[in-house]
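The chain below stands alone and is given as structure tokens, in the form predicted on its own.
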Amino acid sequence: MTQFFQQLINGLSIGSVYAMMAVGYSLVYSIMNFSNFAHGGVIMLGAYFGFFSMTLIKLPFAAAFGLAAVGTAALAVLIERIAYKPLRDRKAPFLYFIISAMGASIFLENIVIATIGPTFRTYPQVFSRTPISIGGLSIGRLDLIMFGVSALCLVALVLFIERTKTGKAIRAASYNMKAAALMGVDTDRVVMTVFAIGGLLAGVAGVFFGMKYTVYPQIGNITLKSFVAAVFGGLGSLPGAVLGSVILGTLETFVAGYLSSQFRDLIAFVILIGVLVFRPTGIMGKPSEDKA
């Protein structure tokens, strides 16, 4: 029973980071109906922003953390302005957005390899590595902080979407962009806001993921897991993205703990195939025709 709860704690920790990544996918999909595959590059650069802020500029962790979040928010908006806005202005097919997103992702990864290099880098130690022991359970301090910060960010996002005027505009645009524009909603501003929020959460996730593991140019590939979580929960649904992330993170840790770590990645893509075959809208998603 102790092992069960230990794996559950580990799963909630990694699932909370997946949730911040998956929310970025879901936000963009809810507004623009395409998956922003450049999101992985933003997460990767968030990890680098935090690392170099602490090692080169010698900023304290809190300042480096904030700088990374703001930097990735600005980067996400810049990507939208360069890669997606011209397509939106021309009313290009959504396939073009996906191709542009893949191109942006490849560009970000390769520009980092060409300028910074492919070397693996490790964050300086910020929190004690001594775990907190409760009974027979062991909780890493970083894992606890990851879960707490992730929960706070997601709660703040829900309150922002539900309680603010901009949040209401985002919800209106997610149902029907054209109708929202006719009602006076500045849809261009909504799109920028959505990318900024997704980028900010990507920066937070990138810093935590880099601290827990290492920083390298291909770290953005982990967003494949968050994409699976977003699809599992229901693309376009924020609660679905969080739920899918927590379930995926928990399943991964249980599979690694009780079977083998070699099956950890396999379970994610088995879930993806199963969802696409049996429930394409995910747990909490809705068919696109039901959104309007």
Second form
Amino acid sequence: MTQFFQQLINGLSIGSVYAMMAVGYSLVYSIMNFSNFAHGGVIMLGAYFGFFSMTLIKLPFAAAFGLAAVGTAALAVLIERIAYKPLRDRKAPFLYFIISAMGASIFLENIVIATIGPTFRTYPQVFSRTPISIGGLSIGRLDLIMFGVSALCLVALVLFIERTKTGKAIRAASYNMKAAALMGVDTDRVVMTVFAIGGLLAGVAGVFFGMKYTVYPQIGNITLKSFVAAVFGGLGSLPGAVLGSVILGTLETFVAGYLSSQFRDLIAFVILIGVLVFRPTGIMGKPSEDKA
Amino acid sequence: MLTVTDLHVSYGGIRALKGVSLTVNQGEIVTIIGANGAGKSTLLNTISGFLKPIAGELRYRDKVLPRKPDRVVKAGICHVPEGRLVFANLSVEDNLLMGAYLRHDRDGMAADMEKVFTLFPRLKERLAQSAGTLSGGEQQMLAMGRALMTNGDLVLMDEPSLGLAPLLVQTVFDIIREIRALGKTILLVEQNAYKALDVADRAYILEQGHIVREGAAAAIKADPAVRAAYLGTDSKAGG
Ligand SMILES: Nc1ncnc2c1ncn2[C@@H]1O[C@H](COP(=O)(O)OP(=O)(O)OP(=O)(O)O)[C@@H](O)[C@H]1O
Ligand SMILES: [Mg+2]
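Any chance you could show the form predicted in complex with the partner chain after that form predicted on its own?
Then the entire complex follows, led off by the chain already shown.
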């Protein structure tokens, strides 16, 4: 039983990091109706930003964290400007966006390999490796912090989307971009805001990911699992992205714990195919809308 | 108030407007009638900044009209689009508040909200309801109410009677009169030529991207040639 709860906590912790990545996919999808595969590259660079802020610039953890998040937010906005805005202006078909996203993703991975190199790097140890024991369970300090910070970020995101005027504009634009513009919403700014938010959370997630595992140029591929989680939850839905991520994180932790870690990643893609076959809109997919 | 001069607009290679000129004066209801594909929506979308003209000029209140939709709203032009486009994922109240997106005058917003409720009492009863669950007629009212919340002086309306039951069609045209009585100027695009000419002061007839007739609505309505082409005995009401 203890092992069960132990796994559950680990699962929730990694699931919450997936959730921070998944909402980035979902937010962009809800506004622009395409899967932004460059997001994985942004997460990867977040891990590097955090790593070098701590090792090279020797910033304290919290500052490195902040710098990584701001850096990835800026990067995400920059990618939008260069890779997507020209397509938006030309009202290009969605396939072009996906191709552009893949191009950006390959570019980011290779520019890192070419400049920083393909080696695996390990974050300096920030939190003591001795776990905290609570009621007979021993919980890793990093896991606990990952879960706490992720939950906090996600709550902040929900409040922003639900309660602020900009959040309402994002929801309006996600339903219909043209109608939002007719209300006086600057849709360019909405797109920029969405990329900045996605990038911010990608930075946080990237640092955690790097700390939990290691930093290397192909991290982006692993973050595809959070994309799977977003599809599973229903692309375009924020609660769906969070729920899908938590389920995926928990599931794969249990698979690794009770079966074998060999099967861990397999599970994610079995889920993806299963969802696509049996429930293409995911758990909470946004109702299909007639685009004007 | 609004002056359009020799406007040319194309979609890729396809020319949709071929030198359209028109004016709308303060306080008027001006209608543009024309068949499917004549270019009516293209004209309104160009005024609203969604399409870039290849030639021609748009002036509003003696200034060149900005070429971005949000700036056009700011300049004082609101647009009730073809197909309504209400935010189905937001409540009726949030839809109306989205109309006031650029405004900060709380008192003015509250006053305009009351005006909207006077025009459309149904919306008040359904404030908390999701806009996606409204009937077609209610959605049209919401689209109009939302546009009024921008407090623009010039209201562009794209086929507001489209797809509504005959009884509601009459209501919509009554409401257009009431909106003018609030001090608004209206540019109305319609396929329901008969009703549109009834409510309008002046009219333009658009055919394949050209203005082929213009004049007082009453005169156009009385013209036998127009009657034959647009107001035939079996004139399609609503569409
Ligand atoms: N997005 C587009 N791409 C290409 N051609 C378009 C597009 N939108 C409209 N057109 C073409 O431009 C012309 C004018 O279209 P528009 O929608 O302005 O007509 P309309 O008068 O509003 O018609 P309706 O009464 O059916 O709404 C049509 O020939 C149409 O096929
Ligand atoms: Mg039209």
